[in-house]
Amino acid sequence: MALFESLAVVGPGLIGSSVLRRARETGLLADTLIAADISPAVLDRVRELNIADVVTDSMAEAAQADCVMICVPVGAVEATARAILPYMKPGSILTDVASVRGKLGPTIQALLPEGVEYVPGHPMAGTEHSGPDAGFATLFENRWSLLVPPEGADDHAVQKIQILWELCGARTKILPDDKHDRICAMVSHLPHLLAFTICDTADNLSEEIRAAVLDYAASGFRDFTRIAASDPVMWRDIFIANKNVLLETLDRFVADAQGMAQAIREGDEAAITARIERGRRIRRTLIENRQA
């Protein structure tokens, strides 16, 4: 027996459709998977891959599920349960997948209609790729996925997203809001922004040693690379989403990036190697969390 009758996921990119891969490979998420979007070319594509029942460019058909999972960019997550909400029957579930929480969980829990619940979830996975084509199902096998309730959400909704991601091979843990904030500010958007500013950085050096930068790239940079091909649009939301979170953390890296220059610039051997063992500690413990 599936989870829920059915599911509604609305925007079916890199998250949304490896949502809706898994629930088809499994069976075990939904009976009827909706998928909804406002963009024509994503609901033909989601046809094309026969990865929902029910394809819809209307948010009053898609809140007619049992539960509904919004995956547009963090800045138009509001507005989305908004036009979703008043449609919404008692019994529901509404999530989201956002990854700055900011005031989005006391703003939602005030709109939700009589009998209606809301748990958001972000699942700590991802690739720089977007769109439907994007997603596979196992995206978020062995990852994290953090539940975000708002204070006074309703155990039994709460435990039927943590099957549900679960189902989907994720690990999970209950945090608030201004933690989920702090942690993802460290081990996502911070990385993001460094590797969006280096490609910027190496963009604008003189033509011949861009050229040559380009030609000769090692693995680090294109480590970077890799992360700077993200999209764009949905990374602008986050970083001033959680502008405040991510300007602190910022801060103490610049610091921190300050303190090995001066080690560089004095030559303390010591203390250069002290950073890097503590770098090479990090990693290790990343590998035995099955993180890397």
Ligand SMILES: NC(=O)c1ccc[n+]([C@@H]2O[C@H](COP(=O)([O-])OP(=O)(O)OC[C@H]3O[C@@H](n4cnc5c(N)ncnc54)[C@H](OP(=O)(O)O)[C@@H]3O)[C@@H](O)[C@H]2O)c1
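This one's a predicted model, so the numbers in the text were calculated from it and none came from an experiment. C-alpha atoms forming the largest set that superposes within 1.5 Å between two forms make up the rigid core. Positions refer to the first chain, counted from 1. Compared with the form predicted together with the ligand:
- With the core held fixed, E25 shows a CA shift below 2 Å between the two forms.
- Once both forms are fitted on their rigid core, the CA atom of R47 lies less than 2 Å apart between the two forms.
- Relative to the superposed rigid core, A263 undergoes a CA displacement of at least 2 Å between the two forms.
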Second form
2 protein chains.
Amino acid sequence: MALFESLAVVGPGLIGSSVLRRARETGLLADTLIAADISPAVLDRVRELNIADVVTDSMAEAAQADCVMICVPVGAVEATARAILPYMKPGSILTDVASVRGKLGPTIQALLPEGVEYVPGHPMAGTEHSGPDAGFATLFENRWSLLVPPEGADDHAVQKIQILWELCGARTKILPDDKHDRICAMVSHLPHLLAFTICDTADNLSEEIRAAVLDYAASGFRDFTRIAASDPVMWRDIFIANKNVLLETLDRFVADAQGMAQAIREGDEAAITARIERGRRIRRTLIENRQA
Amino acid sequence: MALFESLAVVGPGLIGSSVLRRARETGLLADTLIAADISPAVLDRVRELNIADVVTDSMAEAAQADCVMICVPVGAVEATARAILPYMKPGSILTDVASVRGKLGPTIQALLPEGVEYVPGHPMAGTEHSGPDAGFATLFENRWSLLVPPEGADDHAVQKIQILWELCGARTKILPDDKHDRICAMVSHLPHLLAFTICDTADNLSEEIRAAVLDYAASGFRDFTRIAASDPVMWRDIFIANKNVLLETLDRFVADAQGMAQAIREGDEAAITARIERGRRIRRTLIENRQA
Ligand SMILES: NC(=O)c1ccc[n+]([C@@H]2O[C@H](COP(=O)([O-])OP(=O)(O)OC[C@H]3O[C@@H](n4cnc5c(N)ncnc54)[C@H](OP(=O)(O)O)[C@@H]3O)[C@@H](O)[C@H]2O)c1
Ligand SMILES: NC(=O)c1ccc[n+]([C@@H]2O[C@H](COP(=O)([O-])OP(=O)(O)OC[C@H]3O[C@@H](n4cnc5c(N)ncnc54)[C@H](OP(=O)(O)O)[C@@H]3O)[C@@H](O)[C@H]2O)c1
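Now show the form predicted together with the ligand, given that the preceding structure was the form predicted alone.
Below is the entire complex, every chain and molecule, led by the chain shown above.
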């Protein structure tokens, strides 16, 4: 018996279609797979890929599933939830995979019909590609999925979403929304912002320097640019959705960079090496944890 | 016949011992290889590794070579040149591999005895390790070596250093000092400064966030940390030696980051995506150039 009788993925892009593929390959997530989207092109492609049993543009039809997983861009999650929730059955679970929580949790919690549970979970996995063709069944293997159930969420529902992610190959952790957003600002949003920015800075320099950056990127610059290839609209939405925490984290970073600049300006050797050494500590621990 | 009768490497660490290994393996760089250092421990290790024919702590002995290559840390290059130059023979070439030029070129140029040429070259290759054990013969393969001969340098001497690096597997380019330093600030020094700083920022956060960074580093943070493992003393010296250009490049970066922050604060979607798109352009070109 599968975890759910039916699972509906709304927005079968990179993340959503990866869940569908995993469900299709293992048969363990749900007996019936539903894919829903407002885009006919996406639905056609999902039909061609044959990764769902039911392919529909009707939110009411998707809402009949035991578990409805919203995988649309961050900025569209709330509107999508509003369109689906009125049709959801008592005993069913709504989840989403949004990369930023902000006020999403309490907002959607307040809209829940009687008997419907809301247990969002953010898989810390992705690539720089998007759309139904970008997904693959192993995307979540050995990655974390951060569950952010609202206070008072039903234990049984939380456990089912936990199992869902474990069946996708992920490890899970339960966190409050604000901690989730602070962590993601540091480990993901700030690095992306810096990566986009260093590319932007290089692009703004003289033609001569731009050309040199391309020739000599292997000397350090390259490491910063892999993540800079990610989808601009998705990252725009994430930056805006996590605005306050991200800008605060950026402020700390800029203050630290200016501290380093000051030490360099003054030729304060001890202060420079102290800062470098502090940074190396984290790196060493990452290597010990085999994350690098 | 080898390129030089004798080649002396002063400071056989990562870079210097890599040149010696390459010379030893191919036999093409020099008939006699000399390794010189002020550290007895380094000299003992070089003897054990058997990567030079003559191993000495005498700068006067090293100075007898046709080509003397100074591979000590940036901050020690000038003093080492002052110790060696008085003993060098007419017709011989002095070179160094310093990662920052600053005023080094004209300073050493002014010290040259009659008939000695000075042609420094900076190999854009390295690892996060140092010392004679860290070197390997293929370190420079398919990397650039940036030659920065002083104005009026002898063409024949420049050509010999060019061939030396090509025999090490590198491609060469000739640049003026100031352009070299501006390029390296952008492609190497600024990325290292940012990498050290983001690790430092993460380290300064709460214990909870630090732990999370280690758990979830794969989400972007990790890409920044590989280069943050590099040697603190070497990078301290580089930052100080290239202070003016580096701080100017950092200022541009911080201004660009604050421009992005402003766009995020105002929720200016078009401005955010425009900045992200500009960054992606460089990334795309890197991929086309197969540098990423
Ligand atoms: N990519 C990552 O690295 C990553 C990681 C973890 C979590 N997430 C989260 O996963 C979610 C989806 O990201 P993704 O990378 O999978 O994006 P994606 O590949 O672009 O997929 C999004 C899907 O949602 C559809 N869609 C867009 N707007 C919609 C709307 N208003 N109503 C219904 N469907 C809509 C899209 O169709 P069209 O193509 O026609 O617009 C597409 O099929 C986001 O919430 C994101 O924060 C992403
Ligand atoms: N590593 C890179 O990524 C890289 C890339 C391109 C160019 N470079 C340049 O290459 C040079 C050497 O860097 P490296 O990475 O090879 O460093 P390294 O491995 O630390 O080697 C430096 C060597 O110089 C010796 N030394 C230190 N101070 C000296 C002094 N005052 N007089 C004589 N010998 C001294 C060291 O001996 P002890 O160990 O006893 O101090 C060591 O044998 C630097 O100028 C650097 O800018 C480095």
